[in-house]
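Take a look at this one chain, the form predicted alone, written out in structure tokens.
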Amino acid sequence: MAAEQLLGAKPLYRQTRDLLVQRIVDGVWAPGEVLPSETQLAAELGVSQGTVRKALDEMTAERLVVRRQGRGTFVASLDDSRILFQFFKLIADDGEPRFPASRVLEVETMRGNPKARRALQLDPAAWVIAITRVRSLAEEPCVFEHITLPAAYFSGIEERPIPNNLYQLYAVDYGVTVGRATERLKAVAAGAPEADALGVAAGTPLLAIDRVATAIDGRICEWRVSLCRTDQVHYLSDLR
């Protein structure tokens, strides 16, 4: 990558970060793969080693890469343990972190409704893939979940088994790595479908988590609404 490509309004370390992220998006480095050394990257990009280090510091804070003492810097893998602490915030009241089990109820392809199109910033004619599933902790159903995906990014996903760890599937099979998510929380009353799936009475208070996920290349890639029982679990946000 020529140094002259690193010219623009952004600070140099941010431009360097963007180029490194684009390489991950393009599959130059796969999840779990070690990156070239800071010295090698600096020479290739025509910037200082300090600039590369600052770019990697930012990528580490964003959990896009992982630094391992004495071994180097690796592209982050979306394994279950990382997803547990970064994206799944429901914790049993006993305080023990557990990754949920999932049971898929329905997968279908359809035209996006206005809410889905707005959340995913899609054209009116765009198709979406809708996944409905129930998630359980310690074999107790606690989340009724609607997931809506742009069909253009995930062609054929509706024809295959849907795993528990969707973000790993997105990254490994579709090259869509979730980098961040924005959530809105609200108390709602359980309707008939979610009440039946969660084993509660209609009208039971639930916590609605409305999440929009963005890939590291800036594409909005998922809209997820999770309706959660909170009689035995709570939502934990670690503000640091």
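Residue numbers count along the first chain shown, from 1. The model shown is predicted, which means the values in this text are computed figures rather than measured ones. We call the rigid core the largest set of C-alpha positions that still match within 1.5 Å between the two forms. First, how it differs from the form predicted together with another copy of the chain.
With the core held fixed, the Cα of Arg219 is displaced between the two forms by less than 2 Å.
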The other form holds:
Protein chains: 2
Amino acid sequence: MAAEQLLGAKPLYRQTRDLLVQRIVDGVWAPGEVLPSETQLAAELGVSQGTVRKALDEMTAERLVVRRQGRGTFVASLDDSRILFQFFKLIADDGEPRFPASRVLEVETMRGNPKARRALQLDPAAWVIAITRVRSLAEEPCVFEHITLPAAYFSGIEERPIPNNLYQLYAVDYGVTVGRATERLKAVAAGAPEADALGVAAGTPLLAIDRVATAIDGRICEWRVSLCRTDQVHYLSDLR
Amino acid sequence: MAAEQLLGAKPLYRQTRDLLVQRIVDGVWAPGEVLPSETQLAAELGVSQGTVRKALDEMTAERLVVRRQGRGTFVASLDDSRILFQFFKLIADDGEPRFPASRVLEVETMRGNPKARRALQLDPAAWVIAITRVRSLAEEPCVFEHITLPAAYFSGIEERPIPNNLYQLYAVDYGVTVGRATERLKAVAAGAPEADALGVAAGTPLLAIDRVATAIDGRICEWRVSLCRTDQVHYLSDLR
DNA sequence: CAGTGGTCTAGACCACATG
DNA sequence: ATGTGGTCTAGACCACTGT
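The form predicted together with another copy of the chain is what I need now, so please give it after the form predicted alone.
Next comes the full complex, this chain leading.
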């Protein structure tokens, strides 16, 4: 064990974490499933229970697993409440976070344009799937959204019904679990298509959110540009 | 110890954390200063070294302390690099995060208006200090900023030079260490004063950032509204 | 009741920084 | 050489969950 650590130059608990993460990525344990107990993992991997615990504690902090006293350790799943907490930052000015309704306008398979290829880090020849939809909060259309996916990861998705919670679809049907995302925000003037879809005048200030999402295995898996009316809604960002 | 834990219903490592946090709040150890070693703290508080470690690990995660192997554990300070990382999310589209230059337009002491009193949770009669400034990135004015402070926490600040890094001033001169902040973002049309200050046409879309900052002792200590041109700059938000 | 995660302890050894 | 935090282990006991 000491030798392994010297060779790897990584602490044992991190090697343990990486190994467990790899198993989740490989689908050995699916989202929502229970992992073996600390004792069992420690015995199987030949490390102490404390080391397994530290690995699992890190994975808890990364939201890869959820631990419940008396029950076990479970692979985290992207259910609505987690999406709302982690990946949906638009909130009605007066209220709680709520999941928006959505109406799909178009789904299309095409060669990625240069912007999409850059965002998704794809080859020039690569195909992408483009989804356009309008999302509403409190019956009020407020987000005009373009989603671009690498066709290689999501083949056939264009023939499925597009659910409201896309990330759960990615995870359950394609084994692509979104782990984190980077958003870049700007204020822009509404152009004709989005003004139309949102029922505002062209030129109205909109919040543009440019998101690139990365799966837990490190692959970039989605590029999404959302144009949002912010007259009744705001984007919440906690600085900790 | 067992008795204390049963009474408090809080685990020992959390009690230890709370006690250490209180000492930092009280100024027993100032920002940048070194804490006693784990061994010393464990002996003084009558707990094991592992418990002190767990308390300090939590405080590290909360960015209250910084630990350096071989040197010691230090109270975190709000130096420029940390501000940039934690509290300044505007970045030039092409470049790295950089600290903006700033020019103060006005400093004023007044009775808080209703909005300010609500944001800062102050009594109707309370006084506030209002600072107006313009901040520039790459020589280009891009943020028009209104800062409102409770006069009770910052008496005399209106007679000081206003430095670029305000949070360090709060911490060093007033013992108010900002620990976290909540930002609410909207896209708005530029009004006359900010259009003028930023050199854009009235009606230009601007990113409005409404921030309420809270000190490590839980007191709300600053309300700040920033109006930002986002033609060359964006707001970065990491979703983890 | 048995099995799980959560807390707490004690001690050994390693890696790093400083004098 | 000394002292610091970082890693790893082993074991005890508590609190919660389901049977």
